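Encoded as structure tokens, the following chain is the form predicted on its own, with no partner shown.
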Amino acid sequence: MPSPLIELRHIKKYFAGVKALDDVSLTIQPGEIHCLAGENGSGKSTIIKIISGVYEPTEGEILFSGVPARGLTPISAISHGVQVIFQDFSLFGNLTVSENLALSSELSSGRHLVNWKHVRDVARQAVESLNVKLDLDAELGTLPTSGQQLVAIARALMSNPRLLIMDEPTTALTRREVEVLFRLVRELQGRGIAILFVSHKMREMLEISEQITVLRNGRVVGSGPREQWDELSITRAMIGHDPSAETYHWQPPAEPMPPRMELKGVSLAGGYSDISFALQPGEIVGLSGLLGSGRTELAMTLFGMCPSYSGTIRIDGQDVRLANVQEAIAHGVAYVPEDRLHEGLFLTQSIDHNLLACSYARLARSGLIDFAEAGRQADGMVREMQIVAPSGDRPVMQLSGGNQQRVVIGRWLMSDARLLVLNGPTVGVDVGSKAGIHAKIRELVRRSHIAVLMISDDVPELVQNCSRIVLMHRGGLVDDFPTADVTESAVADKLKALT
């Protein structure tokens, strides 16, 4: 039997005395699609950085094709055929596709002037190697996430890798884009390239992988062929116990109340048209649809970011005009964006400052902020949202993805929101944190009777948490149905029928 492409033997890694990896062994065969699963903080990123030469293991050894690799560095890892596509792609948004693809070769050429013909030839060959169509002259930042990912893959293939590590590659992709990515992954496998697919999405692991290794708290807690796993066994291995199967069931208030929010014939040129539905106090309604359905534009309208809309929006029975973000906040509308890192958080600021960002005006008296009261309220929200951190003074960028999302949600709950619009509430969040966020949302809804519009592609998330699901397609409302009488597969079939 040939030697494994790469083998990690009894790897340990310490950071300032803290054990990040504890006796981890991992084997990847040539041309194998191997999934590395685990919650945030389980050690997945540390393994990626050890394989790619960024970190040196404290103990243990790494072998390539049976030969030990000592003193591995990023450059020597590349020479061994390792390429990593990180979650943020590490591309330049203000450069064109061609410039992103040819940058390394131009820098290594030693020329003082750019050879633009060479740039275009290199980029064209890289894109042709994937058999995809990309506008080489397009500025990278104008491409959708799926297009940027294709550029990152094309760039990685330029060095003829033997192992391609993909870190959370489907985080910001729609289901259709995931299917395109999976077809591409299988094509790369057909060329003999091994794929280490790092994820925490169970269904995708089971769909694409041949081998699955699960980490928990820096240790391997399970490893084997895909056939021996299912969603429950992966989840149990990741979090160490059986997940809760609790679902949310909305109960109408004892006394009749006007809808928390009601839309009548709401339209936005170029976004959506004639949208009408309502959310009741204490109700969680799901909103889903394919890319381009208009759902994000609708969410932005509700938060005052698309003032040119037409139609009627009512909150608690009163007609409102959401002309800007300040108006939306004043009417009790809160918005949690899908991209929390760039749109939802002040990454270098503390947890407390992020939580209080929308509350300082409320806490001010005669132009002076009561910082003592602000601190007490922030501490209370940290406890309320179960944010895991030594103190509220820590920069929010140091938190895990799940805890960062709790900070964003907690900020709006401190503003006495009446309508919470959640756009991808658990995107990029591991299964344990995901369950905790869902439980917290349901608890807050029951207690405060806020209404929640949950926008998501995650069918289990919608079915488990929402009383109804509204589907949009090409800017229109095409379905509105209760979740009590449908299965996850039935909802998935409805979404698939929209393609």
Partner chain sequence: MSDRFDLRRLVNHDANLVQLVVLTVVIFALMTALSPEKFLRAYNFESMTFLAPELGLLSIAMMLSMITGGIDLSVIGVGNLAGILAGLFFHAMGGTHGPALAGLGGGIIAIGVAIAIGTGLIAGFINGVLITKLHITPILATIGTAQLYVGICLVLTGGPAVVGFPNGWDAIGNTKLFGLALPLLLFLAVAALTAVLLTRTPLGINLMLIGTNARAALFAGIRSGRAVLVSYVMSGALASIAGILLSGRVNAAKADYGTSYLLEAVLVAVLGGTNPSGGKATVLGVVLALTALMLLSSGFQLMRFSNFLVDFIWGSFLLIVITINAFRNRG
Second form
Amino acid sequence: MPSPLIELRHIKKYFAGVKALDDVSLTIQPGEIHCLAGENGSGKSTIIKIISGVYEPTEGEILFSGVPARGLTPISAISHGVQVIFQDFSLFGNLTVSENLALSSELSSGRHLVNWKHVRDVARQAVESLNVKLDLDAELGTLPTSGQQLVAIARALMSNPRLLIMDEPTTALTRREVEVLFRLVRELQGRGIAILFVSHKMREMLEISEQITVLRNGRVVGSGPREQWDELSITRAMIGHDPSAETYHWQPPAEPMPPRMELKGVSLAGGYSDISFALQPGEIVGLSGLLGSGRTELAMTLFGMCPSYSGTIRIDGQDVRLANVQEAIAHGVAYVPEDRLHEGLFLTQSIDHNLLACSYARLARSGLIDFAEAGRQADGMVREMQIVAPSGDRPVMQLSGGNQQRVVIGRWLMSDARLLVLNGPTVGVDVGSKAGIHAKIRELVRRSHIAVLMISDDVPELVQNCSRIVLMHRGGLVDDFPTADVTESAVADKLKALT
Amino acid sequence: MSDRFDLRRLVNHDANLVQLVVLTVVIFALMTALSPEKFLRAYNFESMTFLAPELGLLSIAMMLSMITGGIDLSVIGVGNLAGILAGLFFHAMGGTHGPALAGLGGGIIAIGVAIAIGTGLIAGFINGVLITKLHITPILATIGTAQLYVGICLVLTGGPAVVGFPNGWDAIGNTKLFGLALPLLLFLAVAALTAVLLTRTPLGINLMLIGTNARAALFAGIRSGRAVLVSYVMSGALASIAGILLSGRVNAAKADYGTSYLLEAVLVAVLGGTNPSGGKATVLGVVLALTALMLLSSGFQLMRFSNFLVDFIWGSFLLIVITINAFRNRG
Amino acid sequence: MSALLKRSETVIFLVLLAAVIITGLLNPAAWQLSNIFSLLRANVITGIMALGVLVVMISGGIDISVPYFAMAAMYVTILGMLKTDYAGIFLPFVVSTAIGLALGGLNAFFVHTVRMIPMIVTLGTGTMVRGFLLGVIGTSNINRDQMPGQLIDFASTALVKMQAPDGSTIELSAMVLIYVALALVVHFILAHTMIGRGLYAMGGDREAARRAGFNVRRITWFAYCLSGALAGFAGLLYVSMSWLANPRDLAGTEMDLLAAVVLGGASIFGGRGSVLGTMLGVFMLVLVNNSLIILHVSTTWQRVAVGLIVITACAVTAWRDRRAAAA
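Can you swap the form predicted on its own for the form predicted in complex with the partner chain?
Next comes the full complex, and the chain you just saw is listed first.
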């Protein structure tokens, strides 16, 4: 039997005493499509960085074709045939496609002058070898994400890699683009290139991989051929226990109340059309759909960021016009964005400032903020949301992902939100905190009659927390069903059917 | 949030402020040691209190624009335009020279002040609109308006200075009240007001949050455009007050007075701990930086160093301090 | 065709063309050869300094120390020449350029190693160098009689010399040729060398440039040193052409340089800009001043006009960028 392409043996990696990888062993055969699965923080990206020579393992060894590689650096990793396509592609939006393709190789050839003919030839060859069509003279920034990804792949292939690592490659792609990508991946496999596919999307892993290795808290908790796995077993391996069977059941309020929010024939040019559904007080409704289904645009509309919508939106029985963010907030709509670091948090500011960000106007007495009261309210919210922090004046960046998310949700609870739109409420939150955040959301809803619209791709999350799930596809609302009597796999099947 | 003054917490919290206090004390001691008989004279400190407020106001104006990660390069133009417009108004009321002009009454002076500050408000508003409504990068917008405002000064005056202001106007820049220079009192009042605004009002906190992360501010429902606009209007108003003090002190207004203040205002703001990328600024830091630099330059001037050499020292000072800060933050 | 129309160079060229035509229709004097020659000559100094600012801006930085470096390099060189009674031309330009280059290195150090915002760094170095020049080295003007004659002779070289109908001589300064040559060199660097492409790559995405294997430290040093060197060269050429070495000159022109480069389509955020665009931007500023004179508008309006042009150009660019982002 030939020796494996790459073999990690008992790799340990510590960061300032914190264990990131604990005794990880991993084998990738030539030409195999291997999937590395795990929650955020499970150690996936640390493994990528060790294989590509960015980090040096604290213990353990790496073998390429059976030969141990000592002191691996990014350059020597490349010479061993390892290429990584990062999530952000590391491309230049202000340069042309051909330059993006050829610059690295021109650089490594030690040239000082650019031979434009050579650049174009190299680029044309790279693109032709992928059997795709790309305008070589287009500025990269003008291409869609899928096109930029093709350029990134083409660039990686130029150094004739034997292992191509793709970090969450499907995140920003539509379903159709994912299919194109998978066709390409299989074709590369046909050329003998091994692919290490890093993902947390169950469906995609099962669709493309031959081997699946699951990581949890820096350890390998399961590894084996595709046939051994199904969604349940992967989930179980990833989170460490059976997905909880607990679900949320909506109790209609004792006294009849108008729907918290009601949409009638709401449309947005270029986003979605003719959306109608309602959220009752105390209800958690899940909203899912593929990227490009219009779900994000719908959420943005509810938060007043797409004022050009048409149709009727009613909140607590009143017709409202959500013309801007302030208007939406005034009507009790709150939005927790998916990209917490860039859209949710003021990282260098204190926990208190982050919690109170939209409350200061309310806390002002004749123009001046009542800081005693502000402090009391912030402390109260820290307790209420069970945020673990030594004190409220610490910068919020010192908190863990789960606690940070509690801060962002807490911010809106302080402003008397009545409709909470949560976009990816637990993206990037570790498994333990995830359950805690879910419990908190359910408790809030049960207690205070706020309604929650939960946008998520995470089927267990939706099924466990929502009383109903609404599916969007290509800008339309295609399904609306209660979760009481569906299983997670049935929901996953419904989602999979949306192509 | 305890109101008790806790030195250790202050030290941990704002090493920059402590560094500035130490710096000020060291400079003071150094200057005293180098020429005690000249430096410690009351006259020396008094003249500083008449000079420093102009730069101080411009530095606070600069800081206000930097809180949200911007910059206001038009402050000098605004200040001079304010002085020139007021001067032309006085000349229209009382002639270009003579007792009629000198003796213009309090009501007219008040209108002059209103014209000057109104000029600052309008100029700041234009900056704010260009930045928040037309989405021009602050540095480019204010380079453009700086040219525009200086240009208007030149068109109005044809180049030479507007000389001769009423006595009442000159008094703003030259008299003492309660034994202290009026400009100093004005400056301290403005500084205190700005400090309250920045730390205790929703607008101030919002500006700080916008400067930290403009996108998150949008998603937190903060009216960013309006807050940023107001900060530039305030910057313009402060610049015009500086213009009043300057024209009052020298009894004249000109398109290119105080051009070296632009660099100095940025230096004072940055030395005072303002983060030019936004999100961090304190009035106290700016006042301390101003004090340190005024002591430094007056000390060197007493030792017969030229103004230019003082510029050199200021520039090197800025570079040394940012270098120290950079290495301190890294280590 | 539409791609050509979208380029900022095309837009500014069309605006320039319209301005030239309108001015010429209002006052035919604008189209006289003598006026065109003096227009071209007026581009030289601002143009050379703007090339340096362009390179820095493409790399994602900003350089407002240029005029101060120019004056420092020039003044030290001239003083040296007077002290040593040196009578050459070539060596002084090398010295002045080298001084500028060294000062540019100072910027690069603070920008790269200290990681401070370029605007603040170059403000600091500019202030410092100017203070040192005027406070330590000297403030006195060196006028025509004291100026090294060979520099003046050199800068007076004419490329074309002819008799105007009214008997006066009109000539095109050969310095225009130097400007064009330097522009070609910078264009070559930007478009055809790896370090030039590295400037664009770094200005586009510094981290990605590092990952792609560019040496970002070297690129930063290159940008600021080139800018300093061009400043040093332009400084000496400026006094040779104006017959007067005043160390206080050019103060404040850093804003004009930025305006010219931005007018020429360079992005203040880095990664975009071209030599042709910058040359057109410089020409635009020169033309505004010239046209106002030709049209007998008081020169006091110059600044107002420049301010309005800068604001309009930036507003249009911002609007176009936002529309492109929305589409």
